[in-house]
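Only one chain comes next, encoded as structure tokens, the form predicted alone.
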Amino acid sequence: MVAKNLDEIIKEQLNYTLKETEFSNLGEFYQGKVRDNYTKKDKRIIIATDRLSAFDRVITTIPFKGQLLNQVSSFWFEKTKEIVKNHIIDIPDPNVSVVHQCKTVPVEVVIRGYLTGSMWRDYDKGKPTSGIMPPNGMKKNQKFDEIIVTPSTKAESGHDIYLPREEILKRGLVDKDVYEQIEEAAFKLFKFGQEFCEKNGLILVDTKYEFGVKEGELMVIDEIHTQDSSRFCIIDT
């Protein structure tokens, strides 16, 4: 028997991807650009399909992505439970986590180590993102000198909008002291992932955490350091 390789395994599932589900007995459910959400009382039931999200619509589908997605936020969240509580309870599948239900801060933290993406294209224009600018005459991917916070709001639908952390705190979006506790959080758990990523041949250039609270208990939530949510780049390239 020959053995197949990657691509031809893909290739065979093409046809055969998880698009969604129906469960109508697991709770009241959401359907977010990727995930399938089941809540019932204190406990969600998430499962990441194969939809591929890009300019805020699903485009396709993927063989694997749901399960790859779970998989390596599962790996992280577990990495990491010791720095930051995190929202999982069990990982009964591949392609689903059963969580705790939370309460979701209304702001997305988006840490960054390099100059790329939405940064560069406003500091392009002489746009600051979420109140900062960096230093004149920076270039593209750029490293920073020090880590950035640039939070944003987490919109229901469409694009979220980057604020700065007074505007934040002016809007009420969060209290201080809660604000405070996830940008403490979310440096530390850039800083592991930087580190840890590094050693394993990989550079994190930047990525985006969520939070949510239950019975006053500040969790990470949705996703962590994953193709979905973060940028990577090999370090030998």
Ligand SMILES: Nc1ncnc2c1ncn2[C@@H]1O[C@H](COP(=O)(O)OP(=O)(O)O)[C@@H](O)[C@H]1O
The other form holds:
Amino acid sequence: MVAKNLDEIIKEQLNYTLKETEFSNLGEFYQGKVRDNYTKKDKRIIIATDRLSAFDRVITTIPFKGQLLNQVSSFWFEKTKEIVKNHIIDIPDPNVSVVHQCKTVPVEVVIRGYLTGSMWRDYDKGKPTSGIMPPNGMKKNQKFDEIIVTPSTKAESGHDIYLPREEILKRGLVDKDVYEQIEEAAFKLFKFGQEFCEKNGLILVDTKYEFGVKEGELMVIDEIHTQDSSRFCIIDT
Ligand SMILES: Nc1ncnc2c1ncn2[C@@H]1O[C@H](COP(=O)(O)OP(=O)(O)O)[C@@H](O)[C@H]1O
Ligand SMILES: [Mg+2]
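Can you return the structure of this protein in the form predicted in complex with the ligand rather than the form predicted alone?
What follows is the entire complex, opening with the chain shown before.
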């Protein structure tokens, strides 16, 4: 048998990507941009499809993207479960996670080690992000002296909006003590992620965490340190 290279394997699968699912008996359906969600009682089944979304639009599907997403996320949830509790109950399939259905905290904790992405674009226009304006004269992709958090609202639909911490508290989106807990959790997870990546030749540039509450217990939900929620760079290049 002739060994196939990765490009060939991916090309062969271009017509067999998982675009969407339709299960009538799995629970209440919510189609996210990337994942199909089925909720029944206190459990949620999250099926990672091969959909690719960028700037809030689904653009295409890519072979194996869904399983990569779910398995990368599962990897990090397993590695960090002693640091912060998370929503995972079971991973019954490469594309599927069964999780605790939570009441979502309506704030996304975006955490950054470098000036890039939308924060760079805002900075370039002289605009702060979440009320934070980096010092004058910084270059694109430059490392911050200290890791920063730029929280955003978790919009029901459409674009999330960056808000200063004070504004999030003033609007009562979360209680102060919950906000402090999720920020602290984000710092711990991000530091762990950055150190783990560095040992493996990667930079974890920035990422986004979501949190939820079940029976009074706070946990990380959604996905962590995936290609969809994070930027990674290869240190050598
Ligand atoms: N444990 C959980 N409890 C409740 N909601 C969750 C949980 N984990 C993830 N979610 C939500 O499920 C959805 C996952 O699908 P996704 O494709 O990311 O959707 P979206 O387009 O809304 O980001 C997200 O809206 C996320 O907030
Ligand atoms: Mg999402």
